[in-house]
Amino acid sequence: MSPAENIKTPCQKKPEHSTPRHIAVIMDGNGRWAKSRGQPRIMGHRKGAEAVRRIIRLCGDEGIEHLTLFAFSSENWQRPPREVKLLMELFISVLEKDIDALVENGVRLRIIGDLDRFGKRINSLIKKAEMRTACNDCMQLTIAANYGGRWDITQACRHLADKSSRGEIDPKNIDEELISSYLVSDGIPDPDLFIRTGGEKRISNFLIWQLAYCELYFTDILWPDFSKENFSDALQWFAGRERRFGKTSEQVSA
């Protein structure tokens, strides 16, 4: 199966109130799932791109209108080398392979992160691939790479605190809607759903800023073995969720 029919998603309609708009996904669990078949764990990485094909076309059937993958964060560089440099070379391979597909089936594509570190080959792919899904509008993907959610609000103030220096901004004018303007995912609305694959129950500076008021939700399926069943799970949990936002039931019942 190519890669256009795996990333197959049909504009549909926008979703319902149940329905997420913007989900989060932390893929968890990749070289876990390859040690446990005697594999080495770039073959985990591997079959979890093909699962990342899935939940794309899963997303576009349900009318979801954000997806955000969390591919490598800024702690991964520690990580063993040669692990790196083959995440590197996937990373590399999937831009190259797979853009194609998301040019045909409407779903715009956004790299947010500290991008500089991937070096020029890498930002040329992804400013190439960003150009030319640029008009999709049936659904955005964005990939959080090289990421973290206290680097993402440091690089955020820091640009408030140099505007204000310059007179540029009142310090008594910064509030939240503003900050949330410079932090890297501007005009991407926050999360509603958070799924986190693989067991564990953190998430690990991973759009803290963005999270505050989204559902967590945490699956033992290791990233690879996430399928349609174990999706409409968390869609269904969602849907049972009361979201207050502050407020009483009463209210939100009215």
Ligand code: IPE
The other form holds:
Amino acid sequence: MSPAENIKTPCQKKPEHSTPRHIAVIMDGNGRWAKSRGQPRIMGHRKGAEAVRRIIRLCGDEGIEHLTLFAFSSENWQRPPREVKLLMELFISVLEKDIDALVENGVRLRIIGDLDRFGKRINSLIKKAEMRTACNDCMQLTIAANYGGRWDITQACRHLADKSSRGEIDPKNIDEELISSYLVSDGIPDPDLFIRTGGEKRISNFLIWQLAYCELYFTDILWPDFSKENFSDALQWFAGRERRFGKTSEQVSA
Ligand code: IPE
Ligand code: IPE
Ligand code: MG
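Switching from the form predicted alone: structure of the form predicted together with the named molecule?
Below is the whole assembly, all chains and molecules, this chain first.
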């Protein structure tokens, strides 16, 4: 199978200085969206998939380089088995039907998380989708699936300890950069803007290492309702932040 079967479309727009390079999103509120309409939770997840297509387009229009979406957490296996089963079916359907649109729009797809738990069918669809989009360079879409920030740090520690015990790494040389390179997000810059819909003000074991200096934006809007206007509001809020990274405001403006 050839990794680069697509004829690339030119990327839409160069990002402005005040535009985040990487946006990470906890897409929360699907269940409540459905419940408020007297519908089963899966209807909220299906509507949520439409909001996923929308935000990918919007990020493309804004020239965002990286979009990371939290689709399924390592804790979400604890949900009722029927909801988990339907979510897996939705994941399969997206991997089967939505990849053409990513190819057409120059979006590179990467899935991060503990993928072993998904079994052969999903893993083979993931591999195929990643290969088909591997040469796209307008935007990278990263989907976190069976992802947990603590799992990510733990697997990095395990690999580092293993290499160290084999004498391939000197523990003295373990620094933040090396640890980052062992996380599953290796090669992806840390998020600049984090968006969580659905009203909860927590990180829920998302990219806990990578979010260390991210700007955190929380909105009550439920994920299926997250619109172009809501996205613009988040970008506008971000543009007004002063990112000091430990320095004083005077140092930053100088
Ligand atoms: C987020 O929406 C989607 C997943 C976790 C898969 P929820 O399903 O958590 O929706 P609420 O929080 O119950 O409304
Ligand atoms: C976080 O949402 C995970 C995803 C959006 C995939 P949850 O709805 O599972 O988070 P908690 O458990 O309420 O914190
Ligand atoms: Mg939730």
